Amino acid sequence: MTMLASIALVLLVLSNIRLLGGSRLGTLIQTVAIQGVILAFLPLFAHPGGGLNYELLAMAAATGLIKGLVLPRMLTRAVRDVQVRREVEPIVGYSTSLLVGLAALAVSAYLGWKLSPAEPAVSPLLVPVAIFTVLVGLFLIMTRRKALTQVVGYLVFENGIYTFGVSLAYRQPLLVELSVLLDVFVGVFVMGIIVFHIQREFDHIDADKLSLLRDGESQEEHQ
């Protein structure tokens, strides 16, 4: 089980790197969907007994359904509605983003080595990968202009937090995990509605341009 968990965590790292270097929204959404599938299997790999646990199976099914299917389909529909295909001019370029990602991975490995217990229950990679995923999510939120890309960053950020709890997944009540998934579902649903209305009103979804609205109002007041 530890070997399978380590393989899944390595795949999670590779998906994060792909997110940092990708510009097409369809590719980013597909990658987040892959992350959802990986996270669906992680609680099963983390179970120390390795036996059949119906709560873990239910949690894995719910995670795979919501993170791997429902949320990506909602984002794909939003991309189709707003007719935006790629992140054209990010605040930080893609080559620089990859370099920052490698630096974040090194920092995450160091912090994970400091924070991980002497005998980790799942894999020694769990805490470093969780930290790295959180950092990648925050980076996407802060350095991408399109609101949809920022929603992807929010999902990645939540995936990192979810990864932190995987080592204790077999001890946590199923209801708590499902409530977290429900929060994410509602959050992305609301974001999708907001993005759609922004596109309809202003013909773009560049989040940085929204700050100009207040400046324009101030100038009109002075005039």
Contents of the next structure:
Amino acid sequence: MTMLASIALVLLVLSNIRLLGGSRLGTLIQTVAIQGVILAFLPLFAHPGGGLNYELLAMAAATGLIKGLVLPRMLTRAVRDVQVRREVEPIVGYSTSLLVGLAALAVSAYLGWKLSPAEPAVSPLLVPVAIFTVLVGLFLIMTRRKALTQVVGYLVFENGIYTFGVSLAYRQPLLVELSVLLDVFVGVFVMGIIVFHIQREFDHIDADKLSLLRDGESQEEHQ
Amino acid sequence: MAAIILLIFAPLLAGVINRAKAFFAGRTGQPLLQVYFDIAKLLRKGVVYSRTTTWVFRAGPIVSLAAVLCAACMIPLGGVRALMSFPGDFILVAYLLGLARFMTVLAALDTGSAFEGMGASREVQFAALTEPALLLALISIGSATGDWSLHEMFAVVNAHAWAAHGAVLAMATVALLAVLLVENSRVPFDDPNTHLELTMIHEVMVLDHSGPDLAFIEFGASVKFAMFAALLSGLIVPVRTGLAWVDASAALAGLFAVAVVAGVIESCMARLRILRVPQMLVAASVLAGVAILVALAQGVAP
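Could the form predicted in complex with the partner chain be shown next, to go alongside the form predicted on its own?
After this comes the whole thing, all chains and molecules, with the earlier chain placed first.
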């Protein structure tokens, strides 16, 4: 089981790297979907003792369904609606992003092994990978201009927190986990609608231009 | 011993790549031994030196070949012993290759041609990204096996090591394959056949060399390819029986397999846009970094 969990975690790291280096929105969304599927399997592998119960299975199924299927579908639809294919001119370039990713990996390995978890973690990779995923998500939110890429960053960030929670999966009440999933679902749902409206209003979804918003006529001048 | 095998078979590997490419293109291709003939022919020829060049230009090929040969002495071929081996020798190998590249670049700059200067600039730019990938990949293998000399770390890569550290070794293999392709200016990073100024990197730097100098460069290039192929072969062919002949022939088969793989990649893939190359190299470094992380995690595990 530890072996399978380690493989899943390594795949998670590799998908994060793909997110850092990818420019096509389609690729990013596809990668986040893959992450969702990996995360669905993670609690099953990470379960100590090997016995499966219905709560764990239900959680895996719900995670896989929402993170692997529903959310990517919604994002894909948003991409189609706003007619944006690529993230052009990110604030930090792709090669630099990858280097930052390498640094983040080192930092999270250091932090992850410094923290001594109360529960023996299922795999020594778990905590570092969780921190790394959180950092990558935050980095995507900070350095990408398109609103949709930032939504992807938010999802990655949430995936990181979820990974962190896996170490406690068999202690965590099902209800809490499901309500978090619901929150994320609603969040992405709302963000999808907002992205669509931003695009309809301004003909682009560059979020950094929103910081220049003023009311009424000055806004028209800005356009 | 491994170094002797490498030196003998190095030009043959180049022939194997060419035959693999010819097979894909539906041609007969040049003879397998063509590179030996080329080198022999070049050695018998005279040398032409431009009047603008200085001693640096003449020293370039000689020092590069010497550095590459020294590095080859430390490369094991699977279970076959390297001539020299001490803890941390892979760092010396990386820097000997760096020295070889430095001299090639200096010689290219010495010609005073803008054309060669451009190639030199690209070569150095990509080398700065390749070197970390190479070192990180080797460190990841080292931390998985717990040995820090090239010979020792490759001597224990057997089927058992693959079972225990499969993920680490697989990622190191991919990173090393990327390093092999870029260091030897193969597709998808560079095209060894092109002489189009916008695309070529390595080939442009040696345009002004002739005669024995060019023979040295050709031989040095094929030895360099053989070195990286030997490292990869050590990873992908986990045969360590302890019987010298079995190990050597298995590793040799791996060597030719790597050459065929390089030929197949070259036939099936298009060259990357030059802007994408650094990104792929950084990705290779990151992959090797992940491999180190996983290897360390296994060390941390109770």
